[in-house]
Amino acid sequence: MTKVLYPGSFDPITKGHMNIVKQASDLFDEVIIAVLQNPLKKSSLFTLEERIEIIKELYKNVSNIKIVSDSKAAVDIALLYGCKAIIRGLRSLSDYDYEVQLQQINKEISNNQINTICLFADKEYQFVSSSVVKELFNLNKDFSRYVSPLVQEKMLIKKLR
């Protein structure tokens, strides 16, 4: 069984993320989505627990997708769950530069056990990011085409609180 890890903060999970998950689930036996807290980000829209709950709800009927959370480095989580690689989504050249550095470090610290596989979201999601979605949300602009109806609903509920 070939397992891969798809790590991220997913705050919120976008259709771009979901497109990468779909591609990975078609290619691999199991996709483990690791919902992580980015220590560099000062604030988040959803708590870690809320993000896990949303993603579990989105994938509750998909048998080869598992959702986990951990405070370890992504490469250590990949090793823990017996993954062969880490999946990363690429949107732009700047993403590529960052991902090359990250994959080299991950390969080194995993003693060459973990590879990185980059996937490109379909063209309609190429420029979708959680940051853009949150900015549209905060500006009271329509963001519905970038997230699932469940995520949109959860975001709108957040705004009412």
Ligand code: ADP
Second form
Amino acid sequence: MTKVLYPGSFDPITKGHMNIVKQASDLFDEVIIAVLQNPLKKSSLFTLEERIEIIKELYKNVSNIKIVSDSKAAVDIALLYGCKAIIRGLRSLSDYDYEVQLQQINKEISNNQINTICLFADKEYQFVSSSVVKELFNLNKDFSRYVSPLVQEKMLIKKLR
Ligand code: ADP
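Having looked at the form predicted alone, could you now put up the form predicted in complex with the named molecule?
Following is the full complex, with the preceding chain placed first.
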């Protein structure tokens, strides 16, 4: 049984992320989504707990997709859950530069136990990012095509509060 870990901050989870999850779940026996607090991203729209709750709700009926959260390094979470590799999504050259560094570090700190597999979102989702969704949301512009109806609803509720 081959398990893989898909770590990210998912603030919020977009259709781009969901497209990567779908591809990974078709390729591997189990996908574990690790919802993390990215220290480089200071402010977040949803709390960690809210992000976990949303993602759990989205995948509640999918048996080979599990959701976890931990303050450990992604490689340690991968080892903890018996994952063979980390999945990352690639959009652009700027993603590539960052991901190349990250996969090398992850390989080193896990003593070559954890490799990284990059997947590409389908073309309609290639340019979707959590930050673009948040920008549109803040400008009161329609962002519905980039997120699931559940995420849209949770974002609109935030605005009303
Ligand atoms: P992080 O804070 O770790 O970058 P993100 O939630 O921003 O977490 O992203 C998690 C992963 O999903 C990253 O590998 C990112 O490049 C990838 N990703 C995000 N949006 C897309 C998309 N539209 N297409 C492909 N990959 C994506």
